[in-house]
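In structure tokens, one chain follows: the form predicted alone.
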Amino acid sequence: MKRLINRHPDNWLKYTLGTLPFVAVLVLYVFASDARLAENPKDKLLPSLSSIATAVDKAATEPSKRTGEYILWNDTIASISRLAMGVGAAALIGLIFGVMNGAIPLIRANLSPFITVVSLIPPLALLPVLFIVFGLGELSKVVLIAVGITPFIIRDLQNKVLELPRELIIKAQTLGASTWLLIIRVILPQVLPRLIDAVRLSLGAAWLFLIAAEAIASTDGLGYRIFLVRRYMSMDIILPYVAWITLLAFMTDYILRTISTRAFPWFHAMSK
């Protein structure tokens, strides 16, 4: 008899098993919502799927009477723009300092302790400081995302550089490669797929920092909208917004994974 640890599902079974938890949660929600609404038709905690669909349709297809904007799409564009700028800045800074720290011992001795200490500071604790220094505009939100995830990316890439075979570095130097040529031609190609993985792993934290900043000081954005309507217990808006954020995060992760797979097939072949 084949042991359970050695049994692998085929594609059909894999997708079926992956779908079951989502179906179970949806069915459980429908039953709980029906039960609460049967006791109190005005209950707001678990709105029916029809009322959620109505609220989403209104937010997505009807312009706001106050601003004339389509609320869902305006909030989405605002949040995605901030997230892209923050994560992009973090990726660039993380790549530069991660490679430098890993490749050059003098820089590592100088900056690595400082980056380690900075990575231990709770980013949300710095939010008031960022608002004071950078104001309540877009810059403070972008900086919060960058501050929150950059130390993680730097440390991850630094470790990746340090894991490269020492023989590879020695051979490149034997063939006459200078420090900068070695970094560009040998280290950087090895590190780029790891950079994408590091960004993927940091997306959850980036969304957390974004929503926190939007909830405190913003006039648009997905986080702003969720905290705006919570005072009215508008779960028919909050729940689909949370689901929409989750879907956006999943799509972003999927796009990054696809880019990494197609651009660096050798890296994923080694990981199998």
Given for the second form:
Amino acid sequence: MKRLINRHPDNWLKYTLGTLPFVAVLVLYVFASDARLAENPKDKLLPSLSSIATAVDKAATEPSKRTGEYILWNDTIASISRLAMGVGAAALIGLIFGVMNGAIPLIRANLSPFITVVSLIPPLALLPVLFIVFGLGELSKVVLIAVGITPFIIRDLQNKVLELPRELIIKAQTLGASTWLLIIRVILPQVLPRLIDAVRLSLGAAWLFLIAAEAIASTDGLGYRIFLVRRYMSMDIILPYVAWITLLAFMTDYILRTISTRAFPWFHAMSK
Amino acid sequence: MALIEAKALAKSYGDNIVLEQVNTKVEKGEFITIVGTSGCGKTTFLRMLLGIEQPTRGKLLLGGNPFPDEPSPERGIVFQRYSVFPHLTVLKNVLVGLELESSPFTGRLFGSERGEAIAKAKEILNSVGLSHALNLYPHEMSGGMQQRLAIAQALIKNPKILLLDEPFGALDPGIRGDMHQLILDLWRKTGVTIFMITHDLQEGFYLGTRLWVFDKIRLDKDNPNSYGACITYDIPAGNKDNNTYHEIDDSLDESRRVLVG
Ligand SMILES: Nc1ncnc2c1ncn2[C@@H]1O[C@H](COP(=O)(O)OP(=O)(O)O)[C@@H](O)[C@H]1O
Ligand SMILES: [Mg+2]
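Mind pulling up the form predicted in complex with its partner chain next to the form predicted alone we just looked at?
Below: every chain and molecule of the assembly, starting with the one above.
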């Protein structure tokens, strides 16, 4: 018999093995939910799949009595747009400072220690400050996300610039590139796929900051809803919302990965 | 006046004396091949010619003036690896050389200027045998094709000096012959002055016009870094004298033995 480390699943087995944990969790849930509901039909902790479906259907297709909005879609749009603005700002600032730090030693000497210290501040500890400075509106939530992940993106890109082979930087100079042209024609195009990687890595943290900010001060959003219905122990809303957030996170990551492989085939061929 | 002149040139990194007492003159149009044991300072010498290292002592002159202290288009370079831009196609890898200097803000050419630049790039790519590969990315090409591209890219700037650091070291021996022919043809056509490092003494012996051997004259077995290397042999290449070949081969073996122990 071959060693375990040398046994590879064929496609069918790989697919089956991969699906198994998902099915297992679902089956386990159904059993546990049935058992609890058999004992106490009013139990709220593990609602049946059908009551979850009813709750989701209501949130997605019936306008809310109070505001006339479709709660699920309204929450989704609110959260996604905050996330997009926060992450977008972080990516842009991270790209500019990361590239400048990596490319220009004088700027690196000037900013790198400062950014290292800033990146150690726990962003959530700053949340009260953001609320005081930017108010309780949209801005403070977007700023929290940006503040939370920008230092990571800057430092990651700075390292990625420094990891570019020195040969290429020297080569560009022998072709007559100024510092500016070296940045925009040699460094920038080569760090763009690495920026996408950095954004993908920081999306988990971005969701964390988003949900925290929405939980504390908001009137809509996925995080707001979860914390609102917690008061009524509405697991039939909380559980599908969590699943929905997970799906959104998965899709965002998938889209970013697809964009990267389509736009930068040379990068993905190199890193194989 | 000599194109390049080294006078009592020395280079050390802290206590590590890499080169000392390098004295030489190079005329325009020479093709110098450089051999030596690994770690003896060949690349260091090339880096001083490129302007990314400065001499510790002595003088290194270009046309009678101190070498510029950063890279410039008059000195082209081909490394063993990482010589071409992975994010650009073959054509654009060469085109970028023309765009960088003529367009200080965008680094790109447009319209008829771009058309002319493309024609020029295609011509030089043709001369290195890559006209069929214009739209390939470097990762889609073999090592030999990548080095051809690197050579074309370096030559598009019409450099006075072309520096090659073991350019064919990673290639299959079969391909190397073609590359030798290519580099000789280009050298004859352009009259560029070439410095080429190789670890293959045979290659050094028949390619080019002049062979340098870098080696340490004095060797301290216990403290190999306390003496630097200099040019121990400076002979016209194409010299097919077998005795000289074996003499150099033996002396390099000797240094290798002492250094590696
Ligand atoms: N930037 C550097 N800092 C310190 N030591 C260096 C540096 N570059 C090269 N060296 C040392 O200089 C010596 C010669 O290196 P190199 O010129 O690369 O040798 P070669 O190309 O002949 O194999 C080696 O001992 C190497 O460790
Ligand atoms: Mg070397």
